[in-house]
Amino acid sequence: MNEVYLSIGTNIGEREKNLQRAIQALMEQSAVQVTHVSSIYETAAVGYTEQADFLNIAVAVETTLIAQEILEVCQSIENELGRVREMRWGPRIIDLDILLYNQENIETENLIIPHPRMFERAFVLVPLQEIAPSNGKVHEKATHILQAFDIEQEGVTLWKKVDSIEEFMRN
């Protein structure tokens, strides 16, 4: 079984519903089991800043899929939920990024793992740290890097505390 961490974000429409729809779509995949969902964090846009704030979460899944297949699942979910790629770092209804796949380093034409910018982004590390095992390397590295960030200055704020997948999926 492969352990995968994803980052999911949205800043168009009913943002919380978009996150729930993405999790539901993951849960409907027979080869994917969602094991943890972080609380929801609201964050200022990065890159192109003239857009609405994002809601972001981190998700842990277990899967029998190889990395390229989980990428295809993520892209399929984005398409299913109406993602349109008009501009880099622009507004989006949903964005699913693979952060980590086991402890592997993968570099192909369309996939780099660990995600190449994850350790530069507090909006990725804060929710990831919340769901990563506290005795694991991911949690330790995220904690170490976050100590250098001014989280408030980075624009990351807790939007909604979540303690379970079931609670996350409730309206």
Ligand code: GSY
Given for the second form:
Amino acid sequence: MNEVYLSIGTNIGEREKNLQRAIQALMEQSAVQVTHVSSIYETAAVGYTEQADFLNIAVAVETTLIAQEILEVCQSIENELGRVREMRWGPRIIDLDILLYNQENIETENLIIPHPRMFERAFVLVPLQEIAPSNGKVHEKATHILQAFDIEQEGVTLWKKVDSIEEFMRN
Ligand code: GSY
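Next, report the structure of the form predicted in complex with the ligand; the form predicted on its own has already been given.
Let's see the whole complex now, leading with the same chain.
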């Protein structure tokens, strides 16, 4: 079984609903098991900053799929939820990024793992640190990098504390 971490973000429409729909769509994939979902963080936009704040979460899944197939699942969920690709760093109804696939380094035409910008982004690392096992390498690295960040200055605040997948999907 492969262990995969995803980062999900949204800054258009009913942001919490968008996250729930994305998790629901992942759970409906027979080859994917959602094992952990982080709390929801509200985060100031990075990249193109003249846009609304995002809600961001991290998700852990177990899967038999290879990385390329997970990418296809993520893209199909983005399309299903109505993502329109207008502007590279612009507003989006949903964005699913693969952060890590086991401990593998993967580089193909359309996929780089670990995600090339994940270690520069507090909006990725804060939720990731929350769900990664506290005795593991992912948690250790996220914690180490986050020590150099001023989380508040990075514009990352806890929006809703979530303790289980069931709680995340409620309402
Ligand atoms: O890379 C994912 C999309 N995205 C985000 C995001 O999810 N959160 C924040 N805070 N800023 C972002 N800029 C982009 S692009």
